[in-house]
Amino acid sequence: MTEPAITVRAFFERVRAGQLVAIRCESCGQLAIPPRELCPTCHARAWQPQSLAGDGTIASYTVIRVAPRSHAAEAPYAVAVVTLKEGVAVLGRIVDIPLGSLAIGMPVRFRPLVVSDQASIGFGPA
């Protein structure tokens, strides 16, 4: 077995430090978000790290108003798939735009959030 690109770990590392990364398969040129073992077009184990810029638009959103206990204390808040502009998409929570304002099409960018000491995905004003 060949070793990943970029391991889950260390994906959610980059993104504490700002830093949006995918893999692309060296086979079929493929791009996954987060990181894989195979790629899902083509199964090969091929992977290169790529940056993402961040930049992205809205593909769908829901509004959490009945959270999980470990952040019912955050609700309501909106999580998101965005688009980005190099074609992956991602699940993301939305920071800083008024759940009023939410639409498909927004255009968003990629923010860090880290919580009690655990980094995650966020989208907030392009």
The other form holds:
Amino acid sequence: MTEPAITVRAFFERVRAGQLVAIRCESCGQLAIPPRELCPTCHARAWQPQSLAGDGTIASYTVIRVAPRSHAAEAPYAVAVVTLKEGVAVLGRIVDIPLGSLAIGMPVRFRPLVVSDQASIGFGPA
Amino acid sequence: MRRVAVIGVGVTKFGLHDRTSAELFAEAAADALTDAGIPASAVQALYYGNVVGGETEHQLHTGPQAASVLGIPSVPTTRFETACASSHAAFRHAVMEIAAGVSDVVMVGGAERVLNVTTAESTEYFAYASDAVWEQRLGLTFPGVFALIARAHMQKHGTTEAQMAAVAVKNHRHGALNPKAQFQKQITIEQVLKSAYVADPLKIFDCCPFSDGGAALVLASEEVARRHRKPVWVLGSAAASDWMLLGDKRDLSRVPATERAAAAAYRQAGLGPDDVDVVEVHDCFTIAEIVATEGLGFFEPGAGGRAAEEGRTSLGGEIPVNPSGGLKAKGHPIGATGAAQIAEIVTQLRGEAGPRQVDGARRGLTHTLGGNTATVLVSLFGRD
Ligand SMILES: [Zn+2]
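Return the form predicted together with the partner chain of this protein as a structure block, the form predicted on its own having already been given.
Time for the whole complex; same chain goes first.
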């Protein structure tokens, strides 16, 4: 048995504290967003946590106007796939950027987003 | 491996129904048995697609429930769940079971009921097909997933909102010829472009509706099928998956699972895109049809929007796509969709599609996509 480099719970505790972390394969160097048991590139089972700077650019975005029931009070809001400068990409909620000014390629910076005491990934102005 | 044929099809009207999903499936299944001309006692197994029954009907264990309501309670049955591709996954399993010689006659079906809950509720339940922690917490929706794909496709290839609108107009024009379709009414480009945004750049007329409905197929081995009037042969059936998280997908303008499933299905059939006469693709959103026609090899990556605008995918065009009206106009009861697409292709290859018939169609293809593009199934069909 191998202890995971970082669990989902631990990842989001770090997000709440303002830190974004990935995992790097000790065998081939592949960077990934947890959780991942085996490296998809070399299938090794040895990961080390690696801090990410939080700087990235928007790969795609949308403004959600018809929201799921549990997010209805927040609409409209934007979500974006952001490619971080280390090479991995994650979905995040756009915070403090006018919805009309969003564009693919726009630089953004990670910030924690806490709604109803649940931490998730936000991106604000770079 | 033995050859497998579809010998019976049944589909309910799609739209609002005051009936349970099991009732909707059973109507379609009884119609499929009548169409096949075989008794219910010949059915040796039932494979069933249903997705949000737990949420909208407080119903799990839908396989045996569907079998009981149909009236064949003792056959082995399993519910398949691959989001919107569920009954296509059930179909592939049935094909393999017959090909392997385990069964001779298998029923495949699916049904869904969602119009008994609000749009905010169904939007939430459909989003369960995305990752609960990483994506649902951010308020990602199903239209949101395809809006991200649309924006990436527009950026990379110059695809326009008018080209996406052309897909909606074409599928409504086809749906107007289908008496089972939820919407049997033509729309205009202007109506699509002026409709309200759901998730920019997708507007309400870029989105398929929420639907109730059921569909069923009777599959048989070659020996049984030879006694049937018009067997439609399964020439290939393949499934592929892709990363679950949107961030892990390398290029949001493509759907790699479509490309992989198509390559495998074409290889099984010994066919290529040029051999296909009629297609039903998963147009849950207009951009999804554009990306599907590219991934299936009918057009180069980036050329799908222009092809739709030029009418190349219309009835009468070089490769008619979604003669049924597609999910957009026919409707999208998610558990039933894969089986309903196959029912349309079987009807087309039999030459029984009436005013929406593709003349002389000999080879057909169905493409069904699950949720966030992490599941795709592609099957190929042919007649004697
Ligand atoms: Zn590795």
